[in-house]
Amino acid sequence: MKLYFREVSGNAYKVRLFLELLKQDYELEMITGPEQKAPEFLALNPRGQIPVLVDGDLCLSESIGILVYLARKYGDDSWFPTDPVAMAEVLGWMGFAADEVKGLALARAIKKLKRPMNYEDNYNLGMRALNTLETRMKQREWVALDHVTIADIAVYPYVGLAPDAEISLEGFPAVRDWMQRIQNLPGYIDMPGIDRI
């Protein structure tokens, strides 16, 4: 198995983190920005985005889809349950990671990577995500179910990277407690920019 990866990418990190939590062997292929547009990489992912996971003859892109694949192929049902209600709950929070939490990712891209986008709109979306997550985590230990799932792995990186977007997590104690639970999982690995709680 090979993961095409950039150290600065929270989406690539969530796949790498999940591979580590699953204790899977994989090869890491670091990709630079220019390499993402090279014909060799575009043959793997015509959109030129990372992460990309190659597992035998299978080539997958998009972190959410990769997490689902890894959970089904290499994990047990706890990561991505087959029960329809539990599955819907996990997928709902994975949608939250792709939608509201995206505000944190884009605000970070503006501040850290100097991307030319509207900071205020993304800041507001990111703050809405953090407030939603804080309310949720005051009621429970894990985002979707009563145990860790791929929804937690999907939401975690860009929440943890919020300080890179000049968004403090100090006012979100329940979120910080949840982050600490993730950081205490066996196999957890760090990403530059995410502080240990």
Ligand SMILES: N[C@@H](CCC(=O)N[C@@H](CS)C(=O)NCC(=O)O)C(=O)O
Second form
Amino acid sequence: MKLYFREVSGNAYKVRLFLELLKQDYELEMITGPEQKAPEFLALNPRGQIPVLVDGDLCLSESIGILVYLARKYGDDSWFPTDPVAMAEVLGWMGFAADEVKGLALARAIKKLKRPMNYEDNYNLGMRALNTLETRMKQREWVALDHVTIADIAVYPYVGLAPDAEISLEGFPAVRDWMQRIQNLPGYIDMPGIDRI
Ligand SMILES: N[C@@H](CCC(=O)N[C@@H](CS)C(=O)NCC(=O)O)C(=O)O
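Got the form predicted alone; could you also share the form predicted together with the ligand?
Let's see the whole complex now, leading with the same chain.
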């Protein structure tokens, strides 16, 4: 498999992390911002975004879809169970990753990558994500089910990168405990900006 990747990208990292947890072989194709808008890359992903995963003749973009594909194709049933209720829970929390947690991602893009966007709105959305997650993780070990799933992998990177967005995780002990559980998974790899707990 080939993963189009950039070190600063939390969305690309979540796919790489999952490939490592699944012990899959892959190569990284390092890609710069301008390259993403070139015709060759737009042929892979018309949205001009990483991550993109190529697996044989298959080319997938959008991290949520890629995680679903990898879980069902290369993982055991636990990462993305087919039971209707379990599936709904996992997808619901992947929606949380794409919605509230995006506030953390955009607040980071503003502070770290100097993107011209409104910090306060994204900070507020990101804090809502952290408060929701803290409340939930006080009562359980994993985000969606009673074991680790792709919802944990989808939520994790931009929560862990909150300090890059100038948002401290000190006041979120249950979130930090959950991060540590992820960091203890066999095959876990670091991303620059995510502190070891
Ligand atoms: N919803 C997409 C978001 C991907 C995304 O935002 N990628 C960023 C890097 S983290 C990117 O390529 N941005 C360049 C752009 O949007 O032009 C996913 O989860 O894969």
